[in-house]
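Presented below, as structure tokens, is a lone chain in the form predicted on its own.
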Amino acid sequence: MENMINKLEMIDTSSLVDRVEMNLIELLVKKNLKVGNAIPTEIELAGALGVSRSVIREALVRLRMIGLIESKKHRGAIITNPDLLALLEKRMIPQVLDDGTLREIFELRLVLEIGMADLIMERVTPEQIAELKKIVANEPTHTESYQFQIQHEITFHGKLYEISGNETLKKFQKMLLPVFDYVHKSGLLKKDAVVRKFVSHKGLVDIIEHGSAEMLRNGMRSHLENHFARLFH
């Protein structure tokens, strides 16, 4: 009976910390605190929310874990700019993802890389085009019907994310690299391509140099849909 009571108390405490965590975030928003601003002390927060300092302390630990606050010497806790992908990256374990989730991740990649077309065409420089040509020069010939290799994909598409100039996109691509590597090693890529002809990396470079954003979107769709066909059909 005593053990059951202790378990109930633990559940109640956890629930309280959950609520206080959300209340803290709401309080910081209402105070219009910005990155670099110091937050109220534990005593002030405990008084404002009507809970103990130990509950406040545990809720603050959670805010630190998501990168919303950090401790500074002589200043206490301050608001920080959270890394939007940090927590997701820690949970991106490809070995425990089922085929459906892998498919959704690749669909997400398809959407992102098609959507990057405007950014790439707007921001690409002649020097970057030369770098892309150098990358694809090391790839096998007849790549329009060649099963892609993971290192070719990482190098080429990583460069496209870099050209986009979007730091969040670049971080997201790096976060997904273990997933791509796992898929490559798992044997899922051994299926023959259903789409026998598709736009190769060399074809994409030609579009980037001479084409339009719309042409790049269509080319990227053709390029990546072939990967889907190999993985899931």
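Given the structure is predicted, the values throughout are model-derived calculations rather than measurements. Residue numbers count along the first chain shown, from 1. Between two forms, the rigid core is defined as the largest C-alpha subset superposing within 1.5 Å. What changes on going to the form predicted in complex with the DNA:
- Relative to the superposed rigid core, the position of the CA of I129 differs between these two forms by less than 2 Å.
- Relative to the superposed core, R62 shifts its CA atom by 2 Å or more between these two forms.
- With the core held fixed, E42 shows a CA shift of 2 Å or greater between these two forms.
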Second form
There are 2 protein chains.
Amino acid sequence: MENMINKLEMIDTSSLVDRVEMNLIELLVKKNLKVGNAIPTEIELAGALGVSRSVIREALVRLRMIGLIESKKHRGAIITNPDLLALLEKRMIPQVLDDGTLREIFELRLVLEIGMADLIMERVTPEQIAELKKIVANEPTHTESYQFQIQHEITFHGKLYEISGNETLKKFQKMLLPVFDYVHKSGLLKKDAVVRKFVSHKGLVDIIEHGSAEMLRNGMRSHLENHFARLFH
Amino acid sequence: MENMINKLEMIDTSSLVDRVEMNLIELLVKKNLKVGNAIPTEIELAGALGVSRSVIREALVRLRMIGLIESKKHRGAIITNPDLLALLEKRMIPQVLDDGTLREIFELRLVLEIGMADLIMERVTPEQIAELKKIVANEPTHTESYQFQIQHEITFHGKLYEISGNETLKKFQKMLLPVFDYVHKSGLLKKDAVVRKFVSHKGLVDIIEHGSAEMLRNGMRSHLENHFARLFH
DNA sequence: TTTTTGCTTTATGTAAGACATAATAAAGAT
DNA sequence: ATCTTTATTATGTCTTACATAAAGCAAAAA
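Since the structure above is the form predicted on its own, I would like to see how the form predicted in complex with the DNA looks, so please show that one next.
The complete assembly is shown below, putting the previous chain first.
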């Protein structure tokens, strides 16, 4: 009895749209279509695959949602260079993420900022160093509003992402921003963490100008110490 | 003339589905629905919003694609906790990503692995160290097949992601795997890089067992030196 | 009583046809 | 040649209809 059941294979329970979706992705990949190329009209696809237009439409909506195509109203769709993260951004609604995930995303930021030291040191230009100096010159004092201090943090660290020269990384950061704001405001992290300053923004700039990647990694780790402390205890 | 144009407001060019989509997201967020709660049927939603079922369906497809809801066939949809990266995974089709993005994603891996040193050192357990030792004990020699060596790389580094205790991070790695494979096989990176071994897997395990986060960061950076060299020259 | 089988209900999956509308191209007017 | 009008076309939206899978329930079988 048991072994009889085990012999049975899962039967394909995918819907028509599921198969059409796969079919279309395959088509796009196989045909090696370039960015900007138009894809056939809904009616043509429906005819070619022998399904109704509603099925095609639904499959196309999916492709659009995963960023494979871009639809122009009343004009059809074209292949697009998937902006990997623009879409993720839509899903980044802190209110609907559970606490564990929010925490993990917060960790991810720390990981990224420490890990990108090599990219920064390799690619930073003198102009960018000047810009960084200008930013830290306007560093807010402790007496200024919380919101203003946060904004300054974002400006400084955002600049670092920019210097990394990795667009994907930068988009990632942009996407994570609302989460940080939310995590800070919510009670997710222990509020009563020590607010000691370790390596300051200015210290980081000094390292970028005169130091090494290794020094920057360690400096950044120290700079983020408060955050780590709040995560680990 | 100019100031006249500036006074004009962008007119709303969104489609009905666009608005219904926003409406539904708002509904879900506002009602503070919990994971697992069912949402009204398509017909009810169509009635309530005064639009046709097809519009509702299309909006629901979008919500499903961004992971806000999960549909059970013929039974309706329920709220779900969005798996941030499951969707991204679908878009990770190396063939449709342009070279620049592929390169950036490759960099991202290096950034992550260096940056996650602190998470590893904070959370690694004695059992996990034992597992790591087992993995490096089976290290393939240079004479074994390329594919086998790659597989071993994945096993080892995958374990590190696991030890980091950050599920989001781990999913991220899983998602990036096909890209690495592709990047290696394509001519995107200079093939003739020095294939010198710096810190070995075994060296990393030693650090994890007896060293510090700082040492692990530096060790990992050294371990990945070949990759960096190929990126930076 | 327990288990199996079949029925009914319900919501979604799929189809087909119709018309509205916006973007573009073609034709016509100046 | 430039501007305006008019087709043309593909998508956007609506409607209706029917097929089908899931779930619960009732009837039948053990």
